[in-house]
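What follows is one chain in structure tokens, specifically the form predicted alone.
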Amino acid sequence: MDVLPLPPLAPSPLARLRRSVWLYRRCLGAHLRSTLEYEKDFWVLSVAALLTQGVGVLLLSAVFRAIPQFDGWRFWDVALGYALVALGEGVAVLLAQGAWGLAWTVNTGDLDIALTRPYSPALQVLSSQIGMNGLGNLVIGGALLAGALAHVDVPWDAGRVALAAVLLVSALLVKVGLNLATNCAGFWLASPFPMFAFSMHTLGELARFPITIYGMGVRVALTVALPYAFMSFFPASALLQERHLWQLGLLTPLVAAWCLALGAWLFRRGLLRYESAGQ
């Protein structure tokens, strides 16, 4: 196997960024090759993700056959937000699945290994696993997004296309940031299992549907406390520009930056109280 030369350490921020991206890609590549050694597992995980997301879409379609509009939302309007959630989960699982192993890494002392390497511990953790079930989420989410964009009543022009691209990327990063932030609870909870993060993930599933159908408490939780609504509802509203408070969707890039910064800050705070399992 050809071994590519490691980019040298350099003082400039751009050079450090390029080196981090290079190392992240190499780590994911190593785990991808390892995962593909088990071909049956790959197909089982991918098909399971397809079925899980597919059943959700079928249920959504069945509901809208009985109720043409739901709080003013039509099927393809809701499908747009639903697709963003599926794509966000697909990207987070495929490219940053290691966040879900953080509690185990911390509470078994395996984080010691990451701390001895000249590379960001947070990026090492995120790239320590690759979830092939993310491909199933991406396939279903991509197909649903294409269908939704073809059916929603949006006057497409260059500006609207650019807005859609920015909102899509930002919505995906919101999910990655929230996954890291919630899994950082592993630094404070003496359990190798990410139960807190999983419970928050379950709460985020509510964002698959328009948050206007929920009570005020749930709306605030999904908008402010843990802004899962910026994965789906607000970006979709900003693109459609015909819903209440659609302007908030334009803040999605800022919310994505906040979620990533929050995850990085919580990770650094967690490192300050981290103790090796041997101490």
Second form
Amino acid sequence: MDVLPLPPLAPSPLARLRRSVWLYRRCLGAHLRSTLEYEKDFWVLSVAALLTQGVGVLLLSAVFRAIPQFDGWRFWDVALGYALVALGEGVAVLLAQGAWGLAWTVNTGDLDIALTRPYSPALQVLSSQIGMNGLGNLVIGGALLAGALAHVDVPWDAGRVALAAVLLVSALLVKVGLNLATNCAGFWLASPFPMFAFSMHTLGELARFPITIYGMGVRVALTVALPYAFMSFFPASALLQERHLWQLGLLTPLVAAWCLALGAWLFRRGLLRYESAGQ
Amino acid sequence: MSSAAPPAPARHQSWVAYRGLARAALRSLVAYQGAFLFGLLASVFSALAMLYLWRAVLASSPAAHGFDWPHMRAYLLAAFVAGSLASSWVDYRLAFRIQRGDVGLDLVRPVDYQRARFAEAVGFGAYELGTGLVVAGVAALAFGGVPAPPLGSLPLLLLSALLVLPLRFGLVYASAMAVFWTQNYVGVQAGRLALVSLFSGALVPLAFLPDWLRLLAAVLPFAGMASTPALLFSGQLQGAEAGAAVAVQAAWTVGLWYGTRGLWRAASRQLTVHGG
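Moving on from the form predicted alone, please list the structure of the form predicted together with the partner chain.
Expanding to the full complex; the earlier chain stays at the top.
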């Protein structure tokens, strides 16, 4: 067998981390194999994701064709934020799609199974699905990001490349954290469908555009209440370093840590409310 | 035992049945309105994003392709109300019925499957239209009102508005039937939503699209789902052009109704119901 053995349960944090990552990868791998059994599904979902993101980009370019610049924003500036949202969505769907199944798992009592295993229930939930449509998002988001980075006016040096890498990874984690946090509503709402999280996800889609176009209420909501603007607008501003308040974008790694911690905390609070099946 | 088919119900009995289905659908939606309203919130956020985007865009340029900000507002809000009909609520219900095999039970009921589902869509539509109009009204007030539609366009606007629900239903019904072959609906729905958002002009008026896409959109069924009624409402479509657009909308409504009947006959042969 070429499978590496499961790292043992050990007291040191590093060993615990290694074990968690190993198990996460194994859980996703199992779902990848089951997903690939349904080849038609894979293609339908991938094409749908390509269409969804492609249509978004097409509509954006149609707007900029008519009006090449508004409020100081050009197509490729906006495309940078747009690409980050598509990439965040792609990573969240591909690697942590399980968050969207939480409401159903709680409603049916299936979460019981996760509670009996010696592995973090939150990580089990996150790795319980793999969304192959994430690949479509990653393809469009990656192409758009490459185009945007080639066109925006950034003096590239080693420092700026490192900053871009840190901002990109952090922006992606903001989305994963907020997905988990909003889906934890499933513990409080009786519905088996994650409608609350879905509507918040759509709120997050507002961050595809520069948040300076919105009224103050929407800006505060996207910056403070549910900081979706940190998955696109602020990291993009920090990279371009030419917009008002771009320094806020340097906080993206901290915001990512906050969103992940918020998701984990809400999950633990939710577990205290969880009544299991057969009540 | 006689194997003769049961006699067809009298016409007025069918009518009572369809009315009952519409009423039951409306009640089921009211009973679970929490989930529905969160779904509505999602489309409200999308509409809000486009309103803000267009406000910023048109502040830089007083008019583009004949749209100034007040008329763009009217267009987007009318498109939003049209888009709130046959929502994802109706959509998933139709698809789950097939996916879970409940459709097997429907086949033995003495009502026409398509008409029964349409009756339900009308029941849901009453609530969808009500909430859509309230949201659009509030947004109109918040963004500074909308100009009234021109009086001369009212008869065509009314006709176009009436065609929106059956037309949207036709497409949703057709795509739900894809489940007979794909078993999975999430991808089919997402793909359809992407095409509708592009070709219906719900987010960006079709005039802004490149010529070849605009010409394609003019002959596809999608324009009648948002663009045609919204253009009539905002006064951007008049005269012979307006008549032609509504004629295309009507032709697709009828075409989809009868086309999906044929599709249903083929699709129901694909049915697999477990446990029987």
